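A lone chain, given as structure tokens: the form predicted alone.
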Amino acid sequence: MNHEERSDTRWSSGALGLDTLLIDGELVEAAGGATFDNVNPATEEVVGVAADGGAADMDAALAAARQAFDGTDWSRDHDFRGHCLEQLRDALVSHHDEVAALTTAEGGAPAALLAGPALVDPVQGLSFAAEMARGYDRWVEDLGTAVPVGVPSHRWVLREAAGVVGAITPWNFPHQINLAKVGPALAAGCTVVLKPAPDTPWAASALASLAAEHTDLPPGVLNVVTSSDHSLGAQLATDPRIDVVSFTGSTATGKAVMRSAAEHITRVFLELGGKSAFLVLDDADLQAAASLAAVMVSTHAGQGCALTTRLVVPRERYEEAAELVAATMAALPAGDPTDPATICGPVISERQRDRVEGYLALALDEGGEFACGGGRSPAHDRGWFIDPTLVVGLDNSARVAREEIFGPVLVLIAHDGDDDAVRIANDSPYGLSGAVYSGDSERAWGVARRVRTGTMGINGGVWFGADVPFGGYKASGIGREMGREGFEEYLEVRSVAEAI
């Protein structure tokens, strides 16, 4: 459906300003008053507008962030930073209902997810950021005395804020990713320019509105520039006023960001794609494993980089696994994201739906079959819905088993023992996450340690949390987000010695 055919059902934003930018402490219109439509992926309706920032707006935001870092005490006042982060957390909590509603309206996030990783969990994660601002114990490390090159000296290692951070975020879990960058960066004493994805601008606009109106953040410390222009983030990667680029998105775009940042030797953090494997060993409870794998890949229509999208099962139980997964998926059809029972809502856009359908066609071309699903949901005549799909009959060499689809698509692959399962898991350009299921904990640990990924769940264990570092090996990225390690991504290290 093209733009002209969509109805124009406006969504009330309540007290939140969703059509402004945050620049130098002020909520302002984009240059020339430009706006762009925000479209509900479940209905294809225009639900409102966001400010359409351009190069001049981004330049103003960068100037404000640079001045706030260079010209204020923000980077040195640890207690004040903790105070501001707690204010931001409390403002998000007090406006939960409005923020939750806009998250579903613009991004199709199922209501069930908002009580966890889509909203509540990342907001509470600001408490961890505030604790790091106040309680980090490595700002100054005393290395004692030594006599290098004959000069008696006392040595210290100092850690301090890295500077101005350019944060570029995607649309799939906007609150989680926005806050996983903004929280630690501000806690470390950096200033931030946030450029969110055009598909979910309101999540960032709400953050900007609450920061401006309900916190003591000094002008320029946090700047938010929404835009319909996907390429505007490149300005952050190429501008010499930026000290760190923090990017989450596709591996292809991450490579482009890295190339651009190289011009000024700008530090980069990259959290990129994944094609994670769920390994089921021959002593596992197959029904429990199959059900969990089906639910995980169906959640939020499979739009999660760390979701396990390859299910690797013993060859002798392949058909049984297919039946179990298909039965679970059949009970999880794509549905209205405002319904509390829905876990698989729409994909974010018509473009993304077409991309997923292209991969489903490719699966058939490669010789695969669909044990369930396989295309658009017949239950919806509007919205970008794809039913959870299980692809069978392919091995790990198939493109649908190697490339990130970002839809509710699971590929079932057979293995011939633990060594073969590990080989299949590691036979991927990615290394973001994974899972192992076994009736023997020691055996599961042994397999998990051999899989080269940044995160791993064992027998249903959940690693996700504000205090847990997240990131990947290989093409899945560089660095870690969240946890102590994620906080330290925004620090510089200085060595100092005084002659004694």
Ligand code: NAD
Second form
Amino acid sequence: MNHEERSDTRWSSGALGLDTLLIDGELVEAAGGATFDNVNPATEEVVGVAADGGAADMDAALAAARQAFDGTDWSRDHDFRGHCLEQLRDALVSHHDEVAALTTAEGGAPAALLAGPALVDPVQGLSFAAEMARGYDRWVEDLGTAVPVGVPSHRWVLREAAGVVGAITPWNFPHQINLAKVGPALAAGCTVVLKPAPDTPWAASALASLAAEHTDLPPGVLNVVTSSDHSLGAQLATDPRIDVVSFTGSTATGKAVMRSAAEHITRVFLELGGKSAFLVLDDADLQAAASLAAVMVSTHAGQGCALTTRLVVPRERYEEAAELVAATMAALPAGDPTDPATICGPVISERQRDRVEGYLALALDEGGEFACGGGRSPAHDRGWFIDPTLVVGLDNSARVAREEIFGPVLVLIAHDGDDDAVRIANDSPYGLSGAVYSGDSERAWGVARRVRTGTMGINGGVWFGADVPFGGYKASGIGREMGREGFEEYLEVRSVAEAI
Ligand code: NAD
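Output the structure of the form predicted together with the ligand; the preceding block shows the form predicted alone.
Let's see the whole complex now, leading with the same chain.
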């Protein structure tokens, strides 16, 4: 994009209301008409404004969600919920171009990703949510009769909506994460207050606008409060009107959310950070594995919690692996996220760019070197671009091998056989994802089973999908999003017995 093209970047919001909140079925301004700037990370320009919700707006959204849950049939009308979810899916499909464009404008999401996991796939995932609303088969389970403490009894297990859900989401895959919470929560019969990250408010505003204007969702069932103020997340997590806090974000914030939720013993569901390992065994096709690892860590500038950020290769092939990764990284389509070929766009903000640069400096301090990349991209005079980077010369004890960087930075680590590779993968506070490459499927499975993470890809296999549970072990979280398990996160279980 050249400077002339950039000069008029103020976003035309078209049919979608992007500067309003959704509270009790109405698209409303934030109290006092407050707004905040939305900045394009590829150009550093303000592309428009979002509604800047405050504590009073959040309070009104919480009251509306509570009333919609307690005072309506929403949680009991399974077919109607399926119908509303399909309406929401169809509205997102028919506004795809506008929604995709605003998502690239506010978050730097490469257009190519929006055609898949960043927008199209999660929108289609609403079909899965609608199916769960209508077809879930465990609402009532008959356990039959027994004679506990001498009383002949017929026992049932009932499952029902958990109540009001507070959904708090990050900026990296805003539609995917907003919809992975809103879809199953609504399908289960819950009502929702969604608080998106300040960096990508419009993804949620667009959802709010489409829900209000193109669906039969009753007032208060879905509420959306955008805000520049992180403390609204804490307000949400602390409020006694919330039954489940569904949070995706960093592990540090996840801990704060747990502390807030402890106030009223509110259930928490946490999807947190990762430092996932890509294990290459000594019989693997190193070229294929190295290329895939280089592409994965560069996707959306490394801003994906489940991307593999440690490449663990046989010690005797370390140099060869470094050359192969560096060659792929150097040739990767990086830069303007509106270019359909781009894989690696900008990082979200100046703060995030500074954070990634801090880790690059740390890699050198720790004794590492860069086999490619290592800093800001010289191809851009504006925007927060970091070149895909391979760090070599460090082992798994380095901080850059242990801490989540959330940039296009891969750390190459040597292993001394399968057991050592598994040891290195598991030597992490996180346990979100991982990958293994081997010429022998059985051997790859053997290794995959020993890595303590919530997802694993074998020889390039992709687990991502609305019907596949996703989540972490250890500091990567509690619970599972998506799949049947992700739906059940939003249910309560009640056991009932009748004397016979
Ligand atoms: P973040 O933790 O800074 O913020 C996430 C959300 O929490 C935002 O909406 C923010 O406003 C809100 N928040 C901030 N402080 C809060 C508090 N005290 N109480 C309640 N809410 C609060 O994360 P981010 O920088 O927006 O996103 C990047 C992080 O998200 C990375 O660590 C990444 O690994 C993680 N992430 C995890 C997954 C997953 O599914 N495991 C997916 C995507 C991103």
